[in-house]
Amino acid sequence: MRYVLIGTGSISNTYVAALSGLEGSKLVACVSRSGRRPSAAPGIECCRSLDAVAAPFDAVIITTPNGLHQDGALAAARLGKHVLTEKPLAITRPAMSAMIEACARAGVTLAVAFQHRTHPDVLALKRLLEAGALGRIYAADLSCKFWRDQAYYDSAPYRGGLDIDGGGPFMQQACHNIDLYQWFFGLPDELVAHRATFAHRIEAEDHGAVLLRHANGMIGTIVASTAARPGLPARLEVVCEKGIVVTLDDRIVNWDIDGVANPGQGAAIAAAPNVATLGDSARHQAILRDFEAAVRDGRAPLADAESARRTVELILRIYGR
């Protein structure tokens, strides 16, 4: 598939990274309202709106602030081509709605890059619960505290804002690990939450606390926090039937389930929790690999837009809206 690049902030780049080990994809072309390129493509096409790329393209990789993916994803789907942003969907309940409808009108794919979902791990662990096979599930613990220092508040005006970001680390930093705990578990029936700002000079909070209640009695706890100096990895508890589970990262550490073998295959996901840029792309090589076979086989990606809208929808209500 070709592409273009809506957004050339440090993302990006991992994007081209991604790009350059796919057979026969590429980047065609870039989108920026500054006129930057990425830089580790500093020949590409560069336009300041997807109406004026020259260049035949087939997708769009969104890469802009959270607040602003809606406008490139209904400028492709005005354009009939295809849609991964990177997450979260959106920030509000009409702008994915827009995004989700337009996609549709226009017959193209709307995937959101939530690459955790493609770590062996993950997946495996996702299959056992989908089949019953750890019985009842009691309790889940999910502890994502993180760290970062003011520099990178600073670094950009959205940053740590509501109208641009959406939000602290809920919505930004732990959006990824939220979105596996609601990809396991769904949407709670009842949450109660507390947020505050500590550490930082931000409209949004550094850190927080939930306790949530399941239609099955479930009962959860997500911690997300960007004040936790130096940073810890994430960590996700499953109390169940059959005994505990835990995951570092991603990676099962703790396996002690009763008559089933650890699916684990120790693949640990290279990007600490507490870096602000990546400097790895196999999780988003995988992500583009299967948004392009959903594309080619006209089925539903591995982070769908329904499945994405329903993450952004527990940080919401997490946040009273």
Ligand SMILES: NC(=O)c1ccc[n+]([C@@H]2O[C@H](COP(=O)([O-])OP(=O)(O)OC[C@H]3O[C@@H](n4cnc5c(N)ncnc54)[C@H](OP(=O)(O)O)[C@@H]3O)[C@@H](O)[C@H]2O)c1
Given for the second form:
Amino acid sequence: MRYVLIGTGSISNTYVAALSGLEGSKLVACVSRSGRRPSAAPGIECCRSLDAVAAPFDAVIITTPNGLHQDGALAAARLGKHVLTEKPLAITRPAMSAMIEACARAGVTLAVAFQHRTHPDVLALKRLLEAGALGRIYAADLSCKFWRDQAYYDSAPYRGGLDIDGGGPFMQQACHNIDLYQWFFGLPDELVAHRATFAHRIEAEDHGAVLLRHANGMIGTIVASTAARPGLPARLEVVCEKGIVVTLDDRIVNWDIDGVANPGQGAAIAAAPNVATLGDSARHQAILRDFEAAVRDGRAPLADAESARRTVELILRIYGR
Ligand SMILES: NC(=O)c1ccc[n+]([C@@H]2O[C@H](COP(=O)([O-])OP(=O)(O)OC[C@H]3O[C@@H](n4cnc5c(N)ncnc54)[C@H](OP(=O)(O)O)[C@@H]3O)[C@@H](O)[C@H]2O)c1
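Counterpart to the form predicted alone, namely the form predicted together with the named molecule:
Starting with the chain above, the whole complex follows.
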């Protein structure tokens, strides 16, 4: 697969690293308004727009800020190219619909880089939940008490704003964990949310808590924060008929489920929740592998657009939008 990166900031370097270890795949060009190449790929062709890319390519990887993902996806679909976009899919319902419809019309794959879904413990838990192996789920409590300093928010004018970031930790930093909550348990029937901005000069929230009630009676809670200095690992506690499961940064750390062996493999954590850059590209490499297999086999990717849309739907409901 020959890729063009649209967006050449912080996360673009994770893709350069991930692609360097993928046989048969390569980065052929990038798109940047300022002409800045990813620091890890200084010699690559760099264009101001996707239409101007001269090198032949098959797919784009979108690493522009949240509210701009649709621009890259629509441009790629017009050219008949497959799309892997960074999370979240987009930050508004119309943008998500436009992306999904354009890619469907063009017959190209649209996938989202929810790399936490590739963690072995997460995959095992998803399979057991789908098989009903944990019995009735009573409660799921997700706590994402992360920390970002003001310098992080000041590092780009859009960070922590509503028009391009689309919100604070619910839309941005805890997006992966809320995606897993949604992937595991679906959308709630009802929710009540409280949000506040405590520790930063930003437009969006930097802390909030949500109480959720699902159609099957499950009661959930979600806390998302970037005001919790120095930050804690993301924690998910599932209370069910057969016992309790606890994950910490995607790893199963407590498994007390009657009659079911702990499927946890103790693999490395999926991400460092308290830094904005990813040092490890292994999970993004897993996302790229899945994306390429989905294109090749004509199947849905692990994080397909419809399922990624539901995650943003949940976040928009938390925001009351
Ligand atoms: N999966 C993960 O774990 C993970 C981790 C970090 C970030 N992300 C996601 O990756 C995306 C990019 O995040 P990042 O931290 O890499 O962003 P960043 O460092 O700010 O880079 C953004 C890139 O987009 C380009 N861009 C185009 N239009 C822009 C505009 N109007 N304002 C600002 N930049 C614009 C910028 O280059 P030019 O100005 O030259 O065009 C820049 O190359 C976000 O969607 C974020 O949620 C995901």
